[in-house]
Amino acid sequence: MMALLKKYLFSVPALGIALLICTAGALFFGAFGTGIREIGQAFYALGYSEEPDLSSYLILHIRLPRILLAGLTGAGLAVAGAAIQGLFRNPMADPSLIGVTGGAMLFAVGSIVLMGALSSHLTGFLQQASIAVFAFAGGLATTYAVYFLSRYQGRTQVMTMLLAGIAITALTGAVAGFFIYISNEQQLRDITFWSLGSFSGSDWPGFLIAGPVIIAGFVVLIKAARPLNALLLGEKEAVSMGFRVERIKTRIILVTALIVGVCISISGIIGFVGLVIPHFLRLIRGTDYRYLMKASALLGAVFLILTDTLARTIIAPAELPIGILTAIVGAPFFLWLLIRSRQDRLTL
């Protein structure tokens, strides 16, 4: 009975309904509470050209784009995590293994410190935009380096990629540490807040830039569900089934780096989403990636919308960095996975 209940509660339609409910419900919560009347008036005012009142502006131009970006980011990180776990055939893998997180962190920290000399010539918007652009470029650059190091005789060696990712992540962490060491007090606060993740700078231009990229990445990775199912049997078996394994691996790596780079550029570092969400669903419904990719996107969006709502209300009017909350949930879950896997090996 419990297994059947879990099956329906975490089905794709049920998760879609949960996402709609969470998106609508998140509009009510924040430092300034809003009711049904204010939300109705805000959407009703969309059809008019008059300047919106304070409540409508808060709902339509601050809270709504933030909720949508949180949902997109959660979906993007979760789908990327599911794809990486399938590629490495390891349920404890996440996108940081291919270096994208470390590269984004390094370039973002570098831009915060180096742009300090130009701060008097840049507006606040341009400073924030430069951090996002550098973070995105850094994620792609390190991913390309890891991919290049793992290629040999026209083939991508997954184990070499894993080791190269670990090495480059350590290197980028060391260089980022140097930038942190030479930063001043204001830059250190900016680095700390960015490295813990936040959607406080969300707006419609950011949504219109990031949204199409993340959605296009979804489409590509969801289409990779059948090849990922085949890869569970091994690369030789996948080739014998007619899949072009090398092309599939390249596509997954590049699209994953693109999605994660965009997500990090708009929200900073948010950990454990790509690890926890797909693994949790795998425990409930198994490893069929035709289900896992879609469900990971929906549950990842629900999780990050709920977490962001909590982050902006738990100590209102101040805001808690969302990375702290995701780590509070994700780290114990990861430890539980380690203990569980050790117990499984002992019983074999």
Given for the second form:
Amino acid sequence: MMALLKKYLFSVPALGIALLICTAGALFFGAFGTGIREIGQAFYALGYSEEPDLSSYLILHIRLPRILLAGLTGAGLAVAGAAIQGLFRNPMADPSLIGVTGGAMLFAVGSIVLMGALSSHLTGFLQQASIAVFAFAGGLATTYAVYFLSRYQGRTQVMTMLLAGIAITALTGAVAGFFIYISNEQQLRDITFWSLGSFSGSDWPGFLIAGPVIIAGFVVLIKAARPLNALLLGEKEAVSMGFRVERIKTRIILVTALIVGVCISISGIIGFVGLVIPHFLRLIRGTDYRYLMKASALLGAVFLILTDTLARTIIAPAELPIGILTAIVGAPFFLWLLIRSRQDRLTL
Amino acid sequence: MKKSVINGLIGIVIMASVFSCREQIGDRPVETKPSGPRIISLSGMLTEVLYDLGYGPDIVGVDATSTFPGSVTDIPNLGHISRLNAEGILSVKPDIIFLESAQGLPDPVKQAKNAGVKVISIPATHYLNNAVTAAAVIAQELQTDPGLLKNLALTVSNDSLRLNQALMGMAFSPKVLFIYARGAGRLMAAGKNTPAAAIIEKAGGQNAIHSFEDYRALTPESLVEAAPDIILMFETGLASLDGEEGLRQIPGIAQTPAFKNGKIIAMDGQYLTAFGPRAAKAATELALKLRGE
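Shown: the form predicted alone; wanted: the form predicted together with the partner chain:
Next comes the full complex, and the chain you just saw is listed first.
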């Protein structure tokens, strides 16, 4: 069975088809009952630029951008995770190690608390937008700090970077803790919800901002697959194979921070995807970054589209935070796989 | 890669639309609507007001804070205001959404607005006639029978008169500490400008905390310094501590005059601090309890 899984089910084309099916399928599910007819009507209205009725509007302007954003975020987080694992040559690494998550969290929490203090009459839109912008800026700023600390004589020392990342994450956690302490009840609730993640605010402008960044980042990371394979052998070996390791490291750090920063600013913090999706594929097909990058993106997208569909339908008309579901759905499955692979005498 | 996915998806669905749907457009079954407008209320206070104005049967969705009257539990609950879902809102096919303006305009509400649902933000205050002011806005929006609005105003002013009588018999103004509890690990004291402080003052007490606004974590030292004559809590809050015995375990509580004299008051949260139609009644009840009756 494992062999079959390896060969067909998790090949890149198969995952691509799965993503197509999930995207189209997710369009049918939601609190608002819609069948093939409503969906047909919606795209018919789009094609003939008719004024959409309620169900068409819902499908085209609420459900579709949300599904696409969930897919993009899943792809972005999983690819970023794979790249960081390659960079640190450690399958247990995840993007939070370079400080991007901690920084985004700190700035978002800070903006929730301080914006409220600056002006309680700030409109909801400004507040929402400022959280996203601050989260993104925070992610980049802390990543830069970590990167700067780990540069020595023109080289990036991965070990120093790991430790600096842990220290900076602890620091941002402490400052965020202070903000949480001085927050009021309302802000505390906003912070809690934000840190559990949600796609509930998704719309087309959000998609148009995030889409190009994530897709461009994805292209850059795919190109880094061969050097990452070489890095598996060691840095010196990769250099002697003709790869410009320093430039590639810088590029990966920058692009990962961009992708993860954008993802967090769209949806809040969604754990589990960046760490587990690449790891899962690694268990099944082994470590070849040419495969791992593409497959992680596809599987990450499938995974988040499915869990988000669950999040918005399971207790409809209300909705669950997606961060809860990613772990509830993903963790048991991952554990099962771990036990299986132990029986099959596969190594991690 | 992503682009081809989107193109493919659009292709599939357009094909489906051409084959299965084109001739069917226009003959959709007509929705059976109740007589009035389909209303969503995203505030417990506004839900109460809507019920008093006779719109109970027209409410098709409420938020998590809408807990009164009891029949509200039959209405689909859309969740907490900061965790709404645009689809969930649209799935109950609302015509109009009421919310408090302090809540801003959450993204999902904005999306519903873009989909053509009317959204009305109503400012709320900590005055006893808050419900009447809100009711006036609603009545204007829904062209309510003025008689119903008058009835509500009359009820509130009668309750206010009763409150004044209760306050007249009050010899002094006790220091009241409001504690918001969600289990022993999360205790917050109400500072200035909170709904709890407002209702305490309306009921003739004085808020025990003067040093900060909003809610802050309760510390043993601040408890002793505040030295409240009376401790006020929500019923759910006291229950989360396993009652008064659990309250005693909180460091500093047992040393307060309130606890020594057994003056712990617990009341329903929505009733006490929502400043809805029952605010004056709640203030009267609290005033009588502060007097020790």
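Superpose the two forms; the largest set of C-alphas matching within 1.5 Å is the rigid core. If you're wondering where the values come from, they're calculated on a predicted model, not measured in any experiment. Positions refer to the first chain, counted from 1.
After superposition on the rigid core, displacement of the C-alpha of Val329 between these two forms amounts to 2 Å or more.
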